[in-house]
Amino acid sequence: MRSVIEVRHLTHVYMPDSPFEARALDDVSLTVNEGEFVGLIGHTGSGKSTLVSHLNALEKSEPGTVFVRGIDLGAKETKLSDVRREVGLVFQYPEYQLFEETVERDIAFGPANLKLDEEEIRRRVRAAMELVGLDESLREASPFNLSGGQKRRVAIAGVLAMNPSILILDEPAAGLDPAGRRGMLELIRGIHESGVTVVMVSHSMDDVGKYCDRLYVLSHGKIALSGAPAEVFVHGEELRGMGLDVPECAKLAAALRARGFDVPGGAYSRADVAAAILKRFGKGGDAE
């Protein structure tokens, strides 16, 4: 697999040398390969936000390096600039920084900056608008009029309008309630699935689960675990010693194993539950 995002052992402290100093990240590495949708995981203040901050520079990545497609972020000649065009960053309640009169006029800001020509900002907005799921109808209306979830969802085209090719979300479904919940996670399924790259921090284990190939997981600005779902969430014990917790039904096939079914140790989908239940009661089929 090809690398985008490479992470060499990098170190953040904030305010260093004085009495309020906080090291937010020790030693940290990881790899992001293309195509991937990985997911980053910790409780408050493990250090997942400092970490993607460091992912198109926003941060100063000393000690330590970051390489996004091979650039040295870290390096003089590097313009940060089109490192930021390939890497979009979306934040915890980006509807916060919507700002223009239009829906149209907000996602159109930043390719607007590129010096587009108007057609093709058009059409950017366009595709994003699209792959977002927001109706033609709403272009013109005012993005302080729409719901929480619409606001959103076009913070998030205005990210996607720049047509990055790796997209890093923190925390994207924070405050929404279940059903926009599963919208906006379905939703960036679906940005997946179109060919882009994605980075999720969250805290929910059922969500990483679910829609994540690979975890990392920070512990006190380390990693502590990596791996696929199945490989981080058999370490039960270890992840709630760091105030997480595991997925609901990896809960319900730990219980099951000690009653005596045959569930994988690193089960955790319903799948995986259904499949152990139906086999003990001699029943096959498809457990989905």
Partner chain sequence: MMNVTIGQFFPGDSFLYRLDPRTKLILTVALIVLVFISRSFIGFALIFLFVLWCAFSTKIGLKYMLRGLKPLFVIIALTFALNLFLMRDGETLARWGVIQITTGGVRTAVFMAVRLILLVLCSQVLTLTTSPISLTDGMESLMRPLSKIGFPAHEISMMMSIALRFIPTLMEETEKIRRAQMARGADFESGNLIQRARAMVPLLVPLFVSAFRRADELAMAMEARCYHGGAGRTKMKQLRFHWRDGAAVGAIAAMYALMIAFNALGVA
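Could I see the form predicted in complex with the partner chain next, after the form predicted alone?
We keep it simple here and write out only the one chain, dropping partners and molecules.
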């Protein structure tokens, strides 16, 4: 697998040498491979947001290096527009960044900044709207008159229209109702399936467990745990100590193991846990 993001020994200190000095990132190294869906987890203040800003060259990287598709973001000769063409960054509550009179013009803001020609911009706006499931008819609507969920889709479309090969989303489902949440996560899954590498910041273990291939857990500016969801969720106690949780079914698996059931250590999805339970009772698939 080819890596598309390489972070090496990144440290970030806010307001150094002042009484407010804060170490947001402390020797962080991580890799994201082509086509992966990576989850980045950590409670507020764990350094997630700082890390994400680094991946888009919004922060300067010192001690440490950040490479995006081989481009060294710290190098003087690196053009920021090249980075931002590759990496799309969707912030938390992105609907608060909408500003244009129409949905179409707002989505066109990013591509226009890339100095594309009008025909290409129009094509991209249309494609982005389709990808996020916004109806054609909303093109001329004011983004401020849409529902919360639709606004967020417009904001995401605005980033997708820049055609990034890597998409980073910070808490994309925050504040939505359960149906909106499901819709948003399915939308991201769709974007991932269209060939985009996705990094999703979240504090919902259920969400990252369901959608991500691999997880990084950040705590106090350090990578505390990493690996496939199953490898991370077995550390239930440690995660709780970091103010995080594990999916409900992983908790059940642990509770059952404590009672002498034979449930495999990595089981965390409902399907896996159900299968293990049914096997134990001689029902369902594998038992026969």
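Since the model is a prediction, treat every value here as computed from it, not as a measurement. If you superpose the two forms and keep the largest set of C-alpha atoms that fall within 1.5 Å, you have the rigid core. Positions refer to the first chain, counted from 1.
ask   = Is there a C-alpha shift of 2 Å or more at F261 between the two forms once the rigid core is superposed?
value = Yes; F261 is a residue whose C-alpha shifts (by 2 Å or more) between the two forms when the cores are overlaid.
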